[in-house]
Structures are given as C-alpha cells and as structure tokens.
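Take a look at this single chain, the form predicted alone, given in structure tokens.
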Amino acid sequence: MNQPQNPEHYPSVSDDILVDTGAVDPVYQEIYQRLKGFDLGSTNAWTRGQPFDYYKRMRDESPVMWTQGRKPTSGFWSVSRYDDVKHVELNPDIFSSQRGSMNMAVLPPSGKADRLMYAAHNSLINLDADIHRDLRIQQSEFFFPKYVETLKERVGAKIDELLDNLERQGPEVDFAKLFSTELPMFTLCEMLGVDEEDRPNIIKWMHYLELAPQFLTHPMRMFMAEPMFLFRFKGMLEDMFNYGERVMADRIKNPRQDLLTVIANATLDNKPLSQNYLDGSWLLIIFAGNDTTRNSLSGTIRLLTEFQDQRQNA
C-alpha cells in the first residue's frame, strides 16, 4: 500500500494500515441502542453548534454507541463516559490508531493524493504508545517553557505589528483575517525555523489542505466557491512535498537550532525516519497548530462581542 522505502529507515506504519471495509453494521454485538436526534456522521450536523443535550443522552443511555457511516465509509463507535474513554486511550493494543488511523475512513490508494494520506498515517497524532512517546520526547524541547521564553520577544513584536495594523484599518476590521490567521502561522514558522521567503508558500499550502476535507464532503458546494481548487490541488501537493524533502535533506546536512532540524534527524530504534514520517511530522506541527490557535483566537473575540459583560472584565 505504500511507496518503496529505504530498508535502513524505520518502517512506515502505513505499510500495514487497515483499509476501510465500508461495513454498515459492527462486527461485535451492540449492547446499547442507537440514539436518534443527531447525526454524528455528518459534517453538516455541527453547523448549528455542539449538541450538548445529545451528548448527555449518550452518556446516560448509550455510552458505547454505533453510528452508521456514509457510503463508502464504515460506521463507527462513539465512547462517551470518562472511565470508558480512559480505558480506550490506555489500551492501544486493542484500540489502535496505527492500525486504522484516527481519521477512521481509510480509503484504498488512488494515486491522486496517496502521499498526503501516507503523511497523515505516519504523523504523531496517529501513532500508538512507544512510537508516539519516543517521537514526542525528541520534539519536546520546543514545547517546554524554557524554549517558549525565547519566542516571547519575537511573537510580542509581531502582535504589536498586527494590532497597529488593526487600528489603522479600524474602527471595524476582520479580526480573523488580519490577526487570527497571521499570528499562529508566524509563531509556528519561528518554531520550525522556516525561512522568511518560504512562509507565503506555507500559508498557501495550509489554505489548500484545510479546503480539502470540505471538497470531499461537499464537492458541488466547493466547486461553486473555488472552481479551480481541484486543478490546483495536485500541483500544490507536489510543491509542498518537494519543499519538505529539500528542507529535511538540508537540515540533515546543515543542522540548525530549530524544530525542523530535530524532525529531520529523529530516529526510532536507532534508525532514521522514512520520508512518510518526515512529511507527517512537519505538516502536523503546522496544520494542527495553525488551525486550533486561529480558531481559538477568533472564537474568543466572537464570544467577547456576544457577551459584553465578559468583555468589560477581560
């Protein structure tokens, strides 16, 4: 299922990934009923907000519940009670991310975006137990307070610059576009050690990666909004992975004091990582760190706008 790898490299987990079977019903007998009232398998369902009442019903009535998937993907189990979730998380030999991916729907290789799929399967968020821990420890220095302290001055200066720009364009501005989108990308690029001239491409590539799931779930809507997306996506992937290969090779030959160097020179069982691991490692840092922080910043401003009393206390 995977592209050929140097045998001296640590093997990719995607070599043994389980492809989705499209199963409508579970292999094991259901103990609890399937609740109606919310479609956990639909991305559209959350546009009206989180279904907290439904979550409570799940905990009370169906703490381990099967939800039928949408073709061609299989259905899935939802575990909603704390002790059960803890049991799942602490038993990767039974409940493995590596064997089937935390993305759940693992489709057969198609040739169109296989390298992106391999990178996703071999990223830190998809790895179990020892492999996850070993790679995480190797990167941990860049997430400890001592290193974060070294970023404060540069990030602080960037915040001042962005706020000054907001004031110039005020009194009403698009905070998400002018601040939330800019600050996380700057911070992550500083941590990774991305050169200034490469950062506009990083921003562009992340934009396309974020649009990809929308295209898969709502192709017609995406086509109307971004008619050239599909035609540009393949070229974007090629540029992005070529950049990753070039930078990883450079950091091995010319190491720096940055996270890209740590990723490029990481090992498992004293073997260097395959290109799949390298792709997954640097892309996860950028993609996950950007998305979560950007949405947290934008969400905070939205809530402070909606709840004026809290804004006064902020």
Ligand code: HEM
Given for the second form:
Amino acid sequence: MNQPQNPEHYPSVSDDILVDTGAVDPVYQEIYQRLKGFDLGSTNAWTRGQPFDYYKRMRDESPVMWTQGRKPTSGFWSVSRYDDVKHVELNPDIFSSQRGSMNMAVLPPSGKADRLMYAAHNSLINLDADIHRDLRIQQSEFFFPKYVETLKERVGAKIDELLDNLERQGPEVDFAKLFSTELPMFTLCEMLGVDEEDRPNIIKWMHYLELAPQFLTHPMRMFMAEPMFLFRFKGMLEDMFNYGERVMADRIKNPRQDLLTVIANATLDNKPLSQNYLDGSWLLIIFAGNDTTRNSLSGTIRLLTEFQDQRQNA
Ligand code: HEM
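The block above covers the form predicted alone; next, return the form predicted in complex with protoporphyrin IX containing FE (HEM).
Entire complex below, previous chain first.
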C-alpha cells in the first residue's frame, strides 16, 4: 500500500501489509471440520451473546478451524486451545500482526476512508516483537501503579459527582448514558492530558465510532435511528484526526507531563513516527481506553440486575 513517506520517519507497516484476496478456501489443508451452528464471520451472529457451547465444541472437535469470509473479505482460521493460542502469540515470524493487521479485513485503499484505514494498520497493537516491545515500553509509565495512584483522587471525585447526579435523577436512570459514557472518557482525558474545553468533542467522536460497527450489523435499524450517520461519519473522522494531529504537533513543540506528549514524541529506530502512526496511536488510545471500560461498566450493571442474588453479595 503506498502512501507518501518521509524517509526521516520510521516506515509505515501498511507498506508491507497483506491485502485480503477474498479467498474462500484456505491455502493450507484443513485437518478439522468446519463446525455448523454459529457463523463466526457474521457481526449479526454476535448480537445474541457469546456462543459458549460453540466455543467448547471448537476446542473439543475443531481446535484449528477455517471459516469462510464474506467477499471481499478472505476466510480465516480460528485457533481455540490454550497451548495453540500461546504458540501463535509467541511466533510472530509465522503469525504476524504486522503483515495481516488485527482487523478482520484488510481491504485495498478506496480513497473514501483511507486515513482511517492507514491509522488502523499503523499502531502499537499491530506491531510485532521487538518494535512492539520498544514502542510499548516508551508508553508504559502511564499504565504502571505509580501513575495510576496519581489519578485515584481525581477519578474518585468524578465518581462521587456522577453518583450524586444519578441519585438526583433517580430512582430510574439510564446508567449507560449518565455513568458509563462519562467515567472512562474522563479518566482517559486525564491520562492523555486533553484540555477540558475539548472533551465534549471527544465524547461526540466516540459516539460515532461506536455506532460504526452497529451500522454494519443492523444497517436498516441504524438508518432509521440516525439517517444522517453516513453523511456525518466522514466529516467526523476528519475532525477527529485533524484534532489529534494538531494536539500532537503541539505536544512535540510544547511537551507536557501527559500521555499525549509521550505518544507524540515516541520513536522507533531513533526515527520519529510518521503521521500514519500518530493517527493510529490517537485512534487506538481513544478507542481502546474508552469502548472497553464503558461497555464493561454497563455490562456489569446489566448482569447485577439479571442476577439479583449476586447483587446482594456485591
Ligand atoms: C475492560 C477494560 C479493557 C479490556 C477488556 C481491554 C482489552 C484489551 C485487549 C484484549 C487487548 C489486546 C491484547 C493483545 O493484543 O494481546 C488490549 C490492548 C490494548 N489496550 Fe486494552 N482493554 C481494556 C482497557 C483499556 C484501557 C482503559 C486502555 C487505555 C487507557 C487500554 C489501552 C490498550 C492499548 C494501548 C492496547 C494495545 C497494547 C499493545 O499492543 O501493546 N485498554 N486491550
């Protein structure tokens, strides 16, 4: 994949990525059968919850299993036994994240959402072995207990504020809206060092990023709920990336004591990172640090509501 490169910068891994061929069948021979009963390749199938029985059957009957993709996406292997997963994880020369990306599909650039695509391929989570370790170590201080300790008081005060608000609005409240969307975003913005006045924009961009997979899963339903979504998405992406670019350029010139400064000034092989990586780092951190915690908070409350006996013991 070609994107103008500055030789002063560490090269983009997307230059060397394997684009999906749309392969229906695997290159290597299948040893185990393709189990029926759940379509791992369909986003829709996952909306009914985790298929735990199917996972067990995979581990028992078909621990290395091929699933057909939907064109233009290639089919894929699923490795489900612990030792096999460990083998894959520890052998990046064979099972590379860099060559294939962590995304289910690697499609050729289309011109429509290329900035998103390059960002998705050029980030920490898609790097292999030594360069992955090198980049990770440069950011690790912000994930160690000593730093987390410095956040505790501010996050604790935010939790009190959010809970007081829930109480005021109760007895029945939308926990997802009033708590789950607020707390992870606050915590992440504190870590990153995002200025107070910019935070509402980050919440808005996260809303759109969260909706994108739902659009792929339930296009009609989502179209009815947010008819302007597709028109707004591209502009939203531009705003989000431009903001990240501007703020990181500023942190290179005017470093602060925050995670954005570390991300913006990271190097590989003593070379600064290209805009592809800076876009990728920005996308990764605001998505990884928000979507996960936001949904696990809501999921926890949902489960405590479903399982009242466990709620009593919580
Ligand atoms: C419930 C909370 C969370 C869950 C379940 C979760 C889960 C994961 C998983 C499964 C991975 C991939 C690991 C791998 O590639 O082997 C990952 C990576 C990552 N997560 Fe999280 N995460 C959570 C919260 C967070 C938060 C709060 C942040 C940031 C503040 C964060 C930042 C990252 C980053 C930067 C990576 C890439 C790390 C790397 O490639 O070295 N995550 N997370």
